[in-house]
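In the block that follows, a single chain appears as structure tokens, in the form predicted alone.
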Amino acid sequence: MSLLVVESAGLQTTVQDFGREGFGALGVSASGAADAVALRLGNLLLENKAGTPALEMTLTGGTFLFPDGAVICLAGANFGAQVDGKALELWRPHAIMPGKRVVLGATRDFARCYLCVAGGIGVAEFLGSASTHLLSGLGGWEGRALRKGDVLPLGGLEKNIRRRKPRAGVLEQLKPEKTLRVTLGPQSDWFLEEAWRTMTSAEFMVSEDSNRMGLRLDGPRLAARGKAEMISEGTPLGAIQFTPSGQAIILFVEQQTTGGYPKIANVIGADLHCVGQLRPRDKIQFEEVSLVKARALWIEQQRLLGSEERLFA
């Protein structure tokens, strides 16, 4: 069995796949990769299944020893990865020889980088997923972020990996943007039209008090009109809610499954990977689209992601 040894873990490195859907009624949100698009592409370049467990690193990477060697692919943000002082290119399979270390530093562009391994990270599944749910301490590697000294099993390399790369234009088409497209939320009518105009024209900044549960935004304070209170209800991924103080929060992959704050809007499915690549102090804006447009954009993105002929050369 091949192994991965964590010599340093970075700021927050966890095992993630596509998450565990269907347990919201039990109070367990899906978790999973913050940028599922990057995880998918990294795995497909290694000829893994799209949701094979990988390491998700946030803002800074770590140092990982491969005693038995491995074939890896780095996807998402550029963390300046190196082996023996030689840079490792993103979005390419790389053979790591036995005894070599992959060293990653601080991000140079976006928030998260994925270290995908041919055969995957061999952790046990919980509720059908290997994803780490930090809030509840479930899944992944002991339900927590990795630490120095952790030794993780790797899946076996079953075949030779083709030397493929993304086709021209694919990465640009899927590049995380800082203008997030949104649809009206279930309590949008609780807000004055002026509040909606402000939200879709103003600039917000991602607070340092943000995590996988939600991104708090600094910017215009918008409150629901009157003093109406709502009964707690289900909270979808990507919902934008405003607290009584008027602060906006984008609920993310480890969101609470119910909540009582009004939800003015929801980030569309095709832009959720963009949320996963936002860093503290990034400035963002919101753009309204119709439900019809949101659905069309989702279908278009899924058709691209589902066609390896269109993705890779």
Second form
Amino acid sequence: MSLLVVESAGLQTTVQDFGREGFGALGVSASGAADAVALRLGNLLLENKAGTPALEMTLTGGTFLFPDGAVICLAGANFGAQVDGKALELWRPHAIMPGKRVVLGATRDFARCYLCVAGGIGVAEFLGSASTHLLSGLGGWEGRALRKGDVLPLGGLEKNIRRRKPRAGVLEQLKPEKTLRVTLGPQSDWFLEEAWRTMTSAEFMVSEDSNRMGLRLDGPRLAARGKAEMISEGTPLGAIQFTPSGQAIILFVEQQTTGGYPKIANVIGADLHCVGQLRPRDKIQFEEVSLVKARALWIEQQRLLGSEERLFA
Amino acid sequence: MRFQAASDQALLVYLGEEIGAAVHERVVRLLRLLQQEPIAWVRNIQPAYCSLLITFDAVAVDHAEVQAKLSEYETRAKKLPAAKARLVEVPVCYGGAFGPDLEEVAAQRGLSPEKVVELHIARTYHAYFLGFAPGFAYLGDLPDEIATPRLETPRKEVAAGSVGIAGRQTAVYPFATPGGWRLIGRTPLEMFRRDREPMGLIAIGDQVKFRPVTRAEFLAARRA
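Having seen the form predicted alone, the form predicted together with the partner chain:
Below: every chain and molecule of the assembly, starting with the one above.
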């Protein structure tokens, strides 16, 4: 069995796949990769299954030793990866020779970089997924972020690397944007009309106090009108809620499954991967689209992501 | 029955507009039918007090189709026989280091700590739903006399097994997590275990009763 040795872990590095959707009745949120598009492309470039477990690094990457070698692909943000001082290009399979280490640094663009390995990271599944859920300490590698000294088993399917790369235009088409498209939330009518105008015209800034559970936004403070107390209900991924003090929060992959704050809007499915690539202090805006338009964008994106012919040369 | 689009891939189904046993019974029945006869395009079901949030495969169906199917399910769910509620007993060591907010709750409500405990154990609670964290069951309704708002500043970490109250709800924290509920005691039981079936000690629709135990009994149960 081949191994991956964590020599330094980076800011927050966890094992993630597509998550464990479907356990809401147990109070379990799906978790999973914050940028599922990058995870998918990274894996497919290695000819892994799209949802093979990989390492998700946040803002600053780590140093990983491969005593037995491996074939890897880096996807998502550019953390300046190197082997022996030589840069490793993103979105390409690379053979790492036995005893070599992959060194990553601080991000140069977005929030999350995925280190995918041919054969995947070998961790036990919990409720059908290898994803780490940090709040409850379940899933992934011991239910926590990686630490220096951790030694992870690799799936280790030895195979030759094909020189696969994304087709021209594909990465541009899937590039994380800072304008997030939203549909009206279930309590949008709890807010005054001008609140919606503010919502879709003002600039918000991602707060330092953001994580996989949710992204807090600094910006206009919008409050629901009246004093009506909302009854807690299920909260969709990407819901934008305002707390009574007027703080906006985008609920994300490790979200609470229910909540009692009014939800003014919801990020559309086709833009959720963009949320996963937002960094603290990023300035963002929201643009309204209809449910019909949102669904059309989702179907278009799913068709592209499901077609290896359209994705790769 | 009322429907509300929640996102481009999720629909909220409201079966009433107030917290109570009757509305919740409809939520549980619809959930049961959806679990007994799963629909291929349903990705997740999140029940709550009066509603279910249905996340669906938006490539396969749109909101109107989901709505039509759920209306049909709800009609049939209403005719299901009532499920036998399980009774779950939760031993709790109240006060002291295990219940750091017991004195404060008592003071706020003009009661003795003993009276708060007496009121907390007097009632059989209804498990409305699980949320917040795996195995975290929202139990109600707490007697009015001890209803107390959440802490203004949540604790960064609440010990696993802590029993808290917030408004007219009470719950046990299954894991050491941040938390804003007022803590009045702690149970030695493990609320969520991945090697158990079901994993959660409390499931939606269960009846829950708290039983006071001494510190010695708590520690003995922990060792067992």
